[in-house]
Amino acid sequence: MSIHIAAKIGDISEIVLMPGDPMRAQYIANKYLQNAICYNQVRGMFGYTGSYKGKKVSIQGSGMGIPSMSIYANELIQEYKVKKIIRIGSCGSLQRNVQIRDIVLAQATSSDTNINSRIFPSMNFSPVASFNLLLKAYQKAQEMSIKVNVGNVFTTDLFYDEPCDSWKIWAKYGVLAIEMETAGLYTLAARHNIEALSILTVSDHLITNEACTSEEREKSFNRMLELALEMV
């Protein structure tokens, strides 16, 4: 077992569904996976591991922001050796046409942090998805009907920020959406040569003011979910 997550070796799927939020690791958990075994409480960063349609597949929490999916992600690749991460969560809406409950794949990331810079000093890096998983996301979602919006997306390091409308930038120059994670996620999976995607449902509008409930992020963006099961 890694430092942060209890399971043993063989215990995670080679493919890990990571929303932010470890109780809505429960609920698909619970939802969709059948024989499902929690593998990790430590932390309250709920883990589990069964089967979709007969397919193996792990569901990991990662926590808010790029400090705390770093270390989740980084023990999954390196201590279990899982090879595609795809990320489910949520992300509040900079642009018009692109309304609350919403699916965006983010295809690249821009971003306020500091951390890449650590690692490129006097430089920037683009963060981006693989492209095989947002094509078959993209391909996918075509399928089964689902509307999705993919571009762009800004990880910030501030859940608040000062000044308030700060957004306003990113949406003047196409961003779709912001949220707080898939910086960090895509520059791991560059590193370590390993696919990742982030799936993201409109869970707040920046312009309209529109917001979903705590229970609604949780427990309803099923759309979303049934997308990322769909490309195991």
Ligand code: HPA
Contents of the next structure:
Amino acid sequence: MSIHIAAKIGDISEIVLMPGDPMRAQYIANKYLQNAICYNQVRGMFGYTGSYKGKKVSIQGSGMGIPSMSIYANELIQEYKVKKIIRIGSCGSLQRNVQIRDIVLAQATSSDTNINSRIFPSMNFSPVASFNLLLKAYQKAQEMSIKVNVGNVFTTDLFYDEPCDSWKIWAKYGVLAIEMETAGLYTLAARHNIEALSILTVSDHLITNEACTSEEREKSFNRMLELALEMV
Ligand code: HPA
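Switch from the form predicted alone to the form predicted together with ligand HPA and give that structure.
Up next: the whole complex, starting with the chain shown before.
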């Protein structure tokens, strides 16, 4: 086992879907996987492995923010030899044409995090999605008649920022949505030469201040989930 994941080598699939909320991992395992086993309960950050349409897949909670996501992604990659990670999470829309309940495929990330300025002092690294996973997600979405928005997202370290309208500069530069994990995930994927993609559902809208009801959140989350599972 690794420090934060109590699984044996071989318990985790080479492809892992990562919701932020560990209760979502449990929900997905119960609703969609056959023969699911729970391989991790450390800190309540549930991890499950089972099969979807005969293919082995794992679902691991990431927690919120780059630090938490990075701990789990690092251990999945380095200890359990995971090769593909698909984050399935929520985001806030920064554009009028990206509507509540829409799906966003994060082609690249901008960020206010300092993780990469430590690695590349006075230079910039652009964390990007795996083109292979991005293309596959886009094609599956078309097959399934699911509308997707593809583009840049903004990964922030602060859900409650000061000043509270700091997101507007990102909106001006065409960034589609705000979330809190993707820059960390894509950077780790680059460092370890694995594939990663974030698929996000718009749960709230920073321009219109709309937010999903919990029922809408569940329905739109299921659609995103089915898209991610079809990629396994
Ligand atoms: N900010 C940061 N992360 C988010 C948001 C937001 O408004 N909505 C969903 N994830």
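Here the rigid core means the biggest group of C-alpha atoms that line up within 1.5 Å when the two forms are laid on top of each other. Residue numbers count along the first chain shown, from 1. Given the structure is predicted, the values throughout are model-derived calculations rather than measurements.
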Legend entry - Core-superposed comparison between these two forms, residue 14 Cα displacement 2 Å or beyond: no
Inset, instruction - Inspect the rigid-core superposition and answer whether the C-alpha of residue 23 shifts by 2 angstroms or more between these two forms. - result: no
